[in-house]
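What follows is one chain in structure tokens, specifically the form predicted alone.
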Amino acid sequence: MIENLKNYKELLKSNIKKEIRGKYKGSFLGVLWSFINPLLTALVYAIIFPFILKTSQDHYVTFLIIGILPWNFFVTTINQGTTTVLQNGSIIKKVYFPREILPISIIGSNLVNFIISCLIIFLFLIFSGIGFSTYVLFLPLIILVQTIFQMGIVFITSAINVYVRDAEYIINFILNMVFYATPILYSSSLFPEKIAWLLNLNPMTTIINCYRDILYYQSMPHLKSLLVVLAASLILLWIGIKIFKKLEKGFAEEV
């Protein structure tokens, strides 16, 4: 796979290219969506749920915008993703080319436009007086790690939902009900241990807490936490491109 996207990178880049200009083709902001989109989401959630959930959390906007962002990252990429081999299947009917230049596109187009939208989460640091520490080196890391994870889950949807095509609209559900099992909108300490551990196995508690860690928080993340991550989405990551490259035999006549 390595040699076939060495031999395609030019056209793993144009398509990059294509899936970041074309989100937001004909749209009069384009690009300050990527921006508007999460401050929105953040309003609404800071308006509401120091209401419903009574949190007395200190800045509240930048907590939540250090996990709407990421989280959008995910469901963003996940949604993408799951039907990119579909989208394209004129394509793949005509021309041949690697199948997983597809999934990696959306991939990658997603995060440069999650690194650009981390200037929001900056902004946010500065303007409340948190500031920065030298734990934001390990930003980098962090947002590997939750790249990996969401390749693993691309490479298995994407190519699943060719045949079940029920698959992204089951997929949007977890995703959904995935969110409020999340520490997005709350922090991972109002729960007791008993029940704090049923959170943890979900990968993205990990991601989202190693984030507030480092920039929230200003401490060190839970490095043992996000290396258990990081070892399972390569064996996810493994077993999606196995199961991609088995089922891509039959693209051309399914799409």
Contents of the next structure:
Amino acid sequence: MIENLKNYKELLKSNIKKEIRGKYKGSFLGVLWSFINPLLTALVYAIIFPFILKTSQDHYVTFLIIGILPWNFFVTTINQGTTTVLQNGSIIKKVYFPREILPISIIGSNLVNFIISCLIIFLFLIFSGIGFSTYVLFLPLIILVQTIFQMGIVFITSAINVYVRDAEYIINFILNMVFYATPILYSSSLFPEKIAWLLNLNPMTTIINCYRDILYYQSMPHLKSLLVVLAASLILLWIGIKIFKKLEKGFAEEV
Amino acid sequence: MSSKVNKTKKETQETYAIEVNHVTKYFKVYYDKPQTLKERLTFHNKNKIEKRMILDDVNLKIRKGETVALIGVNGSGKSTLLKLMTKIIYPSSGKIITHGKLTSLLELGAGFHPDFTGRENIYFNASIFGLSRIEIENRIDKIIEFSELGDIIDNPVRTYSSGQYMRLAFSVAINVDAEILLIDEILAVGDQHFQEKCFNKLMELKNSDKTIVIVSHSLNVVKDLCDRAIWIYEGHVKKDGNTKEVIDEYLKTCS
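Rather than the form predicted alone that you just supplied, could I have the structure of the form predicted together with the partner chain?
Whole complex next, starting from this chain.
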């Protein structure tokens, strides 16, 4: 598979570019929207939550941003990834190219977006006075783990959505629920011990907590949990590729 | 997988470009295709699925450098066979092995983006065919020259006439330099002048030892271009051999 992808490197590159550029084509602010959107979401939460929940978190806006931007990376990747094969149905029917290019392009374009979003996080860290510590060096590792995790999911959902088109809506619903089961708006320490384990089953909890550890709390990330998530993600990716490879043979007939 | 085959079957690799071994292809014909989970779970249209046999145990060997025409009435399975060779769809049983870089012109302009310029689309389309950036850059002048689009190459493709669109698409596909070229009824591209040019280009490719498989109803063109014709009738190979003989026999049944 990797050998085959190498031959189509150029297609992968131009497809990623098309994904980044094409999404907001025609809108006045263009690509900027992919950064403005999560910021506006954060703004809404930042206004509402301190009122309702009486959140006592210091620098709550920065705290939120560090949670929302990675979550946004997760959600847009999964949502776009799930529909990508169907949306490119017309090309799939007409030309051969490695079908993996499609989900990988979605991951790639969103990864580029997220890396740029990290600059926004840095700006918030600077202006809130939190600053940086050397733990920020763990950032690439956490991004890598998150990317592998998402890749595994997208390989599965993009292939299944071709056969069962409900997948898109079911996944959307699940993501909405998981949003509240992930410590984005709140800190995971708010959860009572008894159900904390449930929260920890969610890989996104570990990932978001790691981002918070290194950026917000400026401490060592919980490496053991992160490595567990990495291992699980690699297994998920392996399963995902298997499923995708198995189902891709029928893509041209089903889309 | 094909690299393994290459090693074990060195001899066939040198003589044959395409090997079709006992290939059978069914299409599932849904009278009412189940696309949602509810429809799948309730099996309400279970009885409405019909398996239609398109190809029935087809065996073919096409040597390197041969120019072969597939002829037959509509619905006989010619295009399906071509799609199987490009790996857009996969056989229900049997095996197809191809040796060498393969390009298919099943439908011109697959993946053209109407808002991008002709030049940008050349890059994108050529990368779908598996070319690297350098390879595209080396060819781009040749492609633009062949298309005779001149200055309008930098206009968005949506402003092109359908003839110009086809000319651009054909020019990209023909200049990919694949060893095997699969063409599905697209010889009638553009005006008289351009058609002649395409024909000459195909002759040139034929003489440069490329393997070409054409599905066509333009029997006169086929007669001039191909040294072998295969008549497909209801999923079987009805006659295979010298172009003139096969066409004569085919025409007898048509009248």
